[in-house]
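In the form predicted on its own, a lone chain appears below as structure tokens.
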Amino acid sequence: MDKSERHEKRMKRQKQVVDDSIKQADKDKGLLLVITGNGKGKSSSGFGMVARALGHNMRVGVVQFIKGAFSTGEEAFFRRFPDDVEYHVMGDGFTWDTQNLQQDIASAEAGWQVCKQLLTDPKIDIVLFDELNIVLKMHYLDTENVLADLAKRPAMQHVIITGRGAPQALIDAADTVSKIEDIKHAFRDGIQAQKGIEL
């Protein structure tokens, strides 16, 4: 048997497995997304997603925790569909900037009032908490309480939620939990961050 042979016969054992785990994959319902670690790539991801639920044309939140001294890229962006996207920035910006521990706290608070609203609507297909990983770590809020919050959401509503430092009660409930390791970064050769890339 030759090199080509092999591959065919070896594709097709992998396409089986494949199509049945497809007719095993038979339950629908709304996903809770972690994408966590202290690798680039988080926050990018999430939004990722938010531009692919576009493309489907479903409705979208997005609250961005911590985020808010200055304004990024994707929030111009994504700003530019009023219709499609509600995008509310409530950090106040990184907590070694604001160093002031009760405001950090007042806008993890505050935002996780117009996570809430997001929650309980079912026109939102999907929303994206980014950096709430952040502020449940630093326990700007409580974690039992945001989980029972997510809990009781519209059940075909999906939910991402962005930052390092998960806790684990987050990354148990999940349905999808991603890690980005740090391997390598500009930052620490001295590079500045690049509009397009970290802004």
Second form
There are 2 protein chains.
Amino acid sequence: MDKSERHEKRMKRQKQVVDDSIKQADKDKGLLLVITGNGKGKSSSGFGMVARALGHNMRVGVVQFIKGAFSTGEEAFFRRFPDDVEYHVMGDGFTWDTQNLQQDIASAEAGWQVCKQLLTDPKIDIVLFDELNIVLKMHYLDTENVLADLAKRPAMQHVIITGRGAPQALIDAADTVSKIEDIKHAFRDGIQAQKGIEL
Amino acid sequence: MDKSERHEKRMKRQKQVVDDSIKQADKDKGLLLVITGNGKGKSSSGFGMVARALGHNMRVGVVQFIKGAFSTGEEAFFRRFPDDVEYHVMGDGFTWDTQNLQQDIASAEAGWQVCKQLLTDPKIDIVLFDELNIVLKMHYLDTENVLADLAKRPAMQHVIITGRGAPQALIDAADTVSKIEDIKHAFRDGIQAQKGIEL
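Having seen the form predicted on its own, could you now give me the structure of the form predicted together with a further copy of the same chain?
Expanding to the full complex; the earlier chain stays at the top.
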């Protein structure tokens, strides 16, 4: 048997495995998806799914919790589609910029009120709560309350939550969880945040 | 010292650390960014950066290597901006669908010719080679040749390469590398791929 035949045989076997597993996965559900870890790509992954959803003409809600002080490319871009994307920026920059616990908590609570509106709106197909994990990790919001509100959302609504330090209770409640490991980062080589990549 | 004061002090210290590290990171460079691992979010992370770049009015090139057989949301969406996004879909589905080694290699080589055109075009600010890692892992393309072509690109052009199984030589050459770990996936609970999330 030559290389091509071996390849064909191996791939046929793999196709069988994949086909079988696709057959057993036949349910639809509004997913709770958590993207955490210290590596680069958490928010961008969430925004990639926003783009994907728009490609299917779905309606999207975005709430950004921490990056309020930045003017970011994703905000500039997705605000171009106000009929399809409800875009909210909460928060007053990174927490170490404000240095004010009460202000951060008030900002987090105001943010969650906006989230709750999206979570009770059946016209919204998919929501992205960007950097919410950090807010939970800092205990600016109560994770149990957040989980209770998430559980009450429309059955087919997808929720994506990003940020480092996702609490275990959120991971337990989620359908899909990805943890992004920081193998290396250009920043440590003295390269500043680049437009289109980090900004 | 009450909780608020402790918080303020801790955050001031953290701000100092962050400010110092931002000060030392003052270089600009076209980044080589690799997103690998088995978890969900690699391609979507790349597409999120495409959106971010478009928010800065940058010009983008996309080459999708493996997902040619799928009609995906990201393709439907980003093809709406032909003046800003040069979008190419190569490949004939996942490799276990074709089961034909020669066809896969030919398809990979044709794909790389398109990549090389983008890598020699100074008007393209950022390129995404989606699922290229798999192509390299399967040895459909020679990693050393790919690295040589990447090294010759315009100095400020950013390159994002996604897919599981990134070869070590590519990781070594990259500026930023994220590895996405699969903590859990809805698919294993019998939930099929959902529009806006996986499709």
